[in-house]
Amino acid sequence: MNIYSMTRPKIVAVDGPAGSGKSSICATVCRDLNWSYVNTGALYRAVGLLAGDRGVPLTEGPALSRVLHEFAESARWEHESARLFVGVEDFTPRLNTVEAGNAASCVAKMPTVRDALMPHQRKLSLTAPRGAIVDGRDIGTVVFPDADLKIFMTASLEQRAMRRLKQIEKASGPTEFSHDDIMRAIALRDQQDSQRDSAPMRIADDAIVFDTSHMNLEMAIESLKELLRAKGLVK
């Protein structure tokens, strides 16, 4: 029997590493459907430049749990622009800046914040209108283990540290980090996520996996939605 009530909307779990397209074409499916996007990379993303913003050092455990405890009060995920909010300020513009990814990379690692926003996840998702797509690194291990489908999105390194670098160019404007470096840092993310004890990243033994390496973007939003209609969730 479900866990959620049975009026909850219909999740959809999606994990993968970083750059196999998760957040562009979740989105991308949620707005054509109507339904409501999460993105939980943000979350933590997004509390790791609450602590850089207010001087606390990602390893400080009791000034980040009082990070953790304002990020928790006062942020807001809106469902129809898919855009995250602390408080009036909206982090969504900075989320896919270098900073943002290396401070996702030293709070997920955290047991203590992987705690702390769980419930924070599956408020939002759950309070989506009608259906919504979660994506994550553990979200269908760990966060909607009974998600009705579960997703594993990848793609090779190349294409994935190619993506990587133009949303960081979108996000800041031209870097100074070449495709090797961004090839090299996903590939430390990719064992990071992995091996860690808490919550590693891993495929769900009922998962689909979904490779994007060979897709451009139209492509795979088209393949996700047939998706989602072979599984009956869309019509």
Ligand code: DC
The other form holds:
Amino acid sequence: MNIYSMTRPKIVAVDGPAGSGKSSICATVCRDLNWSYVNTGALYRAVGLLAGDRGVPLTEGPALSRVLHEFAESARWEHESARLFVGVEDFTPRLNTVEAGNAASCVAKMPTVRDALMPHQRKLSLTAPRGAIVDGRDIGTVVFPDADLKIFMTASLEQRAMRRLKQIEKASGPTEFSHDDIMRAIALRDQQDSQRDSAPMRIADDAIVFDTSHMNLEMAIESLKELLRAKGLVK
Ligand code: DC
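Following the display of the form predicted alone, present the structure of the form predicted together with this ligand.
After this comes the whole thing, all chains and molecules, with the earlier chain placed first.
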């Protein structure tokens, strides 16, 4: 153990595809344990939305740099309320929309975006007063290769589409998208996230694979807590 790992908060990295249950499970476990939950997808979503608001094409490096600069200057994450502000605007209500997910997947391919968001992800996690569960696609492989525990959370494509549909309806009300539409969109997203050149989603060598296909939310929350206990991270 080096001095850095002795002084930093405990970090649990949770990676996995869209709809595997990461955000609902991790947020509740953190609330119950009084840990901090860092949802890194929200940062990619916010950058994608901000680029759209500023009329910047999502794949144009130099123009995106201006957006990233604005984001770095004016984004603020409130740990307690789990709200993300850019300047005075609360982006939280827009983060779970289909538009935000698509924009995020697009900007997430850009190395400039990934590099710029790295310090935000690390700072948000390392300033956690107790421990942090950090969820994303490359947390155990790139952002925190030295995490205390690495989990790769997954579920069947059908289940993930069902959960995503509910999440979209909760965020934006009734939607014209069917379960099949969402399934196709998620399959495409999986492909984009796992086949991009820059930090593709993959299972870290030392990660535990956690399949939530046959778990309800309560079971998944209890199982994750049990893993943290077994690893000696919480009592
Ligand atoms: O987890 P999510 O659905 O909110 O993520 C939105 C997009 O951002 C998704 O396409 C993958 C990307 N992402 C990423 O590339 N790396 C992360 N650490 C988090 C999200």
